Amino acid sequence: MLGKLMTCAAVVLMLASAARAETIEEKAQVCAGCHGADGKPIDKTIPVLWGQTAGYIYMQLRDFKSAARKSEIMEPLVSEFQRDDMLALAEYFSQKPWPDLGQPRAPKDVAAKALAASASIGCPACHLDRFQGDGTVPRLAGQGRDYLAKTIDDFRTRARANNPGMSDLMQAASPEDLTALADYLAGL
């Protein structure tokens, strides 16, 4: 399934607006369709782009082409990037600003409990401390809660493949402290 805002006939105007697409720009706009032209994307499992690292970025772009991450929309909409293209839209998503989604931050418990599942499972050692990430680790804070909430069922799940530690690590939460951790990561 494409998911819920995808339509067959969406995709295949991505795509071709995606093979037409020259310039960084261009090739941004077509982003746009999904991960939204303000930075919020139009469906809640979608990731905000605007201000996330740009080494992430790049590693994700890559693994969809080699589809070691599966996607049915990514896949072929970066099946013809080259190395020089993904390393500009990184940099270009990374030198934007990271919206506000408007999300409310978690309650105190529950901030209790995501930071106590944090510190038991290391997020900061990679995330840091305001998880704002760094290099090729990705930004979580204020990341769509939606979004965060799957990508953490994904790597549980080992349905997500492209980064096996994640998946160790989220198997060594509970459910429950990953629901807080998505909660409070959405909140800040």
Given for the second form:
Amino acid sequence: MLGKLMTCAAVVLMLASAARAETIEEKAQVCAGCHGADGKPIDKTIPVLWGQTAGYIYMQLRDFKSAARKSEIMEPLVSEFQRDDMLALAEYFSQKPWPDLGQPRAPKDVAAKALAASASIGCPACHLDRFQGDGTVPRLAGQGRDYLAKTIDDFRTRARANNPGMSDLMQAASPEDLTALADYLAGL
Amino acid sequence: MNRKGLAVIAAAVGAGLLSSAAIAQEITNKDKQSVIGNVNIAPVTQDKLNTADKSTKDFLLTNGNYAQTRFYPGKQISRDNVKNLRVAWIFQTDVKESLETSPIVVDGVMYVTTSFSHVYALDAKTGKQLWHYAHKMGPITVYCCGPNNRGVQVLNDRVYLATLDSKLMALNAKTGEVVWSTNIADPELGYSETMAPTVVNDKVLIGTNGGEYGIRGFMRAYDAKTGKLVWNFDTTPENSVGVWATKDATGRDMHRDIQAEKDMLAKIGDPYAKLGGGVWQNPAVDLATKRIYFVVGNPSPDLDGSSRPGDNLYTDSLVALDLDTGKYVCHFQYIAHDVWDLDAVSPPVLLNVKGKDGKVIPGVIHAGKTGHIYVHDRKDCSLIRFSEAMVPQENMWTLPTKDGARMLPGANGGVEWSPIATDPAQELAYAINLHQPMTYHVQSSPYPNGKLWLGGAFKVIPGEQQSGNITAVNYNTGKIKWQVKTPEPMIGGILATAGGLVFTGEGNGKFAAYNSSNGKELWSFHAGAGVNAPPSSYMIGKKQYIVVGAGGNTQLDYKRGNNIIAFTLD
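Requested next: the structure of the form predicted together with the partner chain (the form predicted on its own having been shown above).
Below is the entire complex, every chain and molecule, led by the chain shown above.
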């Protein structure tokens, strides 16, 4: 994994100089270095962007720029971005088809555990029916399993600090239930 | 209002994968408006709106009339014949998501809305689509509790709509074309719109969602002809501190640490700027005194009071304003410095009520998430009485803790945003309620700029039985006249008719008629998706119809659908 991430970082560095002045399509090329030229990320801890909700992508870019969300890779990449750039990139990726990562559907017992946890803390109230997301709330269905698990963990530990409400919710659920939830969501 | 909705039922989730293409049908990249049939309605004059309470033909306002009684004066459908009620037509919208619309009917044309701010004009007799307006949604929408829309109102030849991305719009009532559009507020800051506007005397009255997002709430009036702002009333005034009330409206101690709050006030100043105070539902309009009455929702963040010292005026309050100027008239706060989100959401109703001395006076009543119906003097907003609790109450007011403190009602209520109905002849108010045992968790954090800011979490207690009920309360005594228990928490709305009936629906798809005097069930229908919207009634020719949306609910995760269903007698 580390190797892939380093490759990813190298690609980003290589292209970073180009990230300042080109078209949205060219900017998106930089993103493709890690998030995948075909929409499938090159590493399992990197999120799917293709087909993600535009509002969510925009808010994350905004938060990387302000460093409300920490990432050694993303923060410098977006530092020069203007609001319009971020909105345009968000729109660009949101219009791409969601890729099929080929992740297995969760077994029934895991799904039941996941749905009970989801019902208790109210995930569908924001992520909507079948976890499709909308606006500034991300789609979770079919997102990479390892990215989901890492994100949940980062919210629980508050390592990811740009959405304390999510941290509160993740802390109100048990780690076992959340593991089941990651398996379930990835398999949708 | 309640945010993140602590759902209970997850039955609908996981039934399969909704394709991104399906979602794309619901949210368009540009305004789309398609006209199929002719809309031949006479302009809806102010005079017509003023007498909406007497009309059996039309259902002109979200809650029936400006007093918001939800009492329909027609009685063709009665206790004797309601057993013969049959489906007249079903219209399927393009949007299969949470459906909270209040259908209005104008001259044989019905206007309904769906999630993501779509509007449809339908032939109210046949269900045939006449036109469809699909709103071009901005990329940034920040909202709590579902992408809902609760309806529209018509004045003259225009339909007024407020959208999820916080725009106010006037559409051509005959074609759905946009006449004007005004930005109400910046969605990125946490503002959104789900309520139906109330239009009166050429003013479009609109509040805002956002009580879960660190906004500063408001009620506003816009010019119906131009869309220009006429007046603004901030629901959190610059002096939001109040009187340091230690007891709620019912006299129960709220366990506030007043000294700690005063110390914090000295340190950070008045917290009004991000104090929340959303207005989720329509104001009632007193045409005689030219006043409006509405309720203001919770302070932000919901569960964490540490950063918002004071009573947090006018959150959790009934507020009255002058219609012409928006100037403050009076208020009554139910819960000062709320840290449970047991706020005020269900739209208030203007009725004549018995005062404390038994004399009949102009009153205003509101059903709270606490489970009480509150009865006020319209003159000064003062509380006359409150009803028996309609739901179990336990450990009130236990303060939220880091690990979670159990208290009833849960944060959805009691009575959520669901409008109540009334029957003045019987002196009854009808409310639908939730019973959801929850633990309240508190956690401090600064406002995360456009993301949910609850200051903790509400958690449904797994394994504890949940339920709902329909309750009839005598508002002149505060006593419960009858109550019907339902298997699941209730959200949506209710309608009373002169036929001696009340109609309401449940999350499991049941839609039923009850004897309004004793609660006896007289008829029911299973819609196949949650019936979580307020019913309306109207007449075409000599036939009375009942109409309701069946599309489920995001907040409680009730099974989604996309149906508008009209019923009439065989």
